[in-house]
Amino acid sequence: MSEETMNTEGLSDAEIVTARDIARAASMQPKNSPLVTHMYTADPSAHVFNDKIYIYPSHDIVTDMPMNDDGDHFAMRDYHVFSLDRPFGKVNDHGCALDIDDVKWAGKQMWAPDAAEKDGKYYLYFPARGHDGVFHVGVAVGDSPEGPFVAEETGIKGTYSIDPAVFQDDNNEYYIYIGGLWGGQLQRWSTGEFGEDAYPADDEPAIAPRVAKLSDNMVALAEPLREIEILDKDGTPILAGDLERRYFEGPWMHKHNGTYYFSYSTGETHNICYATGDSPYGPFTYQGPILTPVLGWTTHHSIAEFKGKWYLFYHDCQLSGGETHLRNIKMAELNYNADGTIQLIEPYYN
């Protein structure tokens, strides 16, 4: 069955993505490989550890949740850490790092994770549902970039939503970004409180992600989160009925050359795009894509550097044969042209 002849009456957002995903898989030709095949993997960090790629994913897992736009199919509830020696090499799984058991806050969902280290000791950054169903971050520390993570009897103090991206400054400081809408929850935070959905007009500026500096323990915030401004070139914020270009969820930071690279996922447009400032507050002045859309509903990713190169980190639905709950992470090199904007990749063959 082809797209054209689907029939998608009656079917959420999610799920006519995930059958027009199926019906696509089949023609498509990816240019790289699943990094991980014996398991579902996506939402990919990654950082470079004791000179090593480490990668931070959410694990994927089959369910009989329903499919709907809040994403209760992404039931994930533990996470793994993996290795490599040398980009695109083998990869080696260092097996449970943390349990949504061993979290005493956490209901459900586990979703997209980050880490970092400071001082020998590491950080393992997650969003999680309460057991009041609200998301919020929190965190977990370890002696190695392997763990077993040990969590925080409670969630960070003042952090709120999905897809914590930690960032640390050359002058050591580390920033924590977030925010995911839809079932990510930011646009019920508008008045910094939890409450109904507020989406703004489609002429309206969007929805901005937050960032805050972490305190020196690593393990809360040195002050509240603020939001993220996101301008066109002509100094104007990017407006929520943009969805080409606007933010969604899947925040992620890095400096190359002196400049502060935010990007992140557009969301329903599947998007991965950036934008350039001069401080890890922003604002940020939108340049362009990176990625163009992936085979799956949701596209999330990270950025990091190996021996002078530099590497995206992204997943796709390859495995499952288009099941947008069920994806794979994979890598490509990220190249900069000499006025400092990325070459933008294209995970497929045309």
Ligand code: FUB
Second form
Amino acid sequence: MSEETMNTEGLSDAEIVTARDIARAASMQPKNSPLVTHMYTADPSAHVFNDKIYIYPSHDIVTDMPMNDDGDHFAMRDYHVFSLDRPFGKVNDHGCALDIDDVKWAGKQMWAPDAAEKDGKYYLYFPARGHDGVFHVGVAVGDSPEGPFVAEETGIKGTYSIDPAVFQDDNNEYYIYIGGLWGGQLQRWSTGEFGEDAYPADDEPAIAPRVAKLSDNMVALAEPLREIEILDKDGTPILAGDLERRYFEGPWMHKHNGTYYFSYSTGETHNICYATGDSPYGPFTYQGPILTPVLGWTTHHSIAEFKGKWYLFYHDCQLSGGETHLRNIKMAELNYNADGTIQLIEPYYN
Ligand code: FUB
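Hand over the structure of the form predicted in complex with ligand FUB; the form predicted alone is what we had up.
Zooming out: every chain and molecule, the one shown earlier first.
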């Protein structure tokens, strides 16, 4: 069935993209291979610890949960940690580092995690739906980057939504970035309390991702979450109707030559793009895309420096032949232009 002949009536966006991608998968020529092939992995958050690249991904699983735009088909329940001694080298699976059965507050859907190190302790940050169906972010602590990690009794007070990304600034302050629309529930927190969906009109500023400094002990927020402004080059906010550029989910922060780069997914337009600023809190000025759309509905990334070179970590659905909830992590070299802009990465030939 070609994209043109599909009857899409009554289908969710995820079902439409999945049917399209199953049809396209055989003809796509990926430039990079899956890093892990013995299980499905997604949402790779990469960090360099002890001279190795560590990747903290989601662990995708086959499920009979329905495919819908709330993402119920992303039914993940544990995390594995992976490491590489060198870029594109052998990947080591360090086994299960945290299982949902060992997280008292979590009911289901252990989605995109991240990790940080401070004073020899390692912290795994992860979102999950609580037993009441509301997403929060939790943290689990370990003595090794490989895990295992022991989860705190409750989610981190003051957090909500999904996709935590933790950034360590040069002054040893740590910041957590969060937020995802639709199933990620960010649109339900417009008043600061969990409520009904509240989407702005197309000509209003888009829903903003959130940031807060972490406390010294790394297991609490040091301040309430605040909104991050993403602005156009003329200083006006990116609007909710600007689907090619507005924030959807999957935040990441990195610093290059003193500039803060805030990058993210645009969701239903499937771009990874970035905006730059002078502070970890923003505001950030939109610059452009980093990664063109991949096979699959979701696109999610991280950026890390290893031995003086920069890499993008991302996922697509190559291994599953286009099944949108069964993804595999990949990496690609990332290059800057002399003016600090990032060169666009196109993950397929043609
Ligand atoms: O893996 C589940 C969700 O899909 C993540 O939280 C999103 O960023 C998207 O990749």
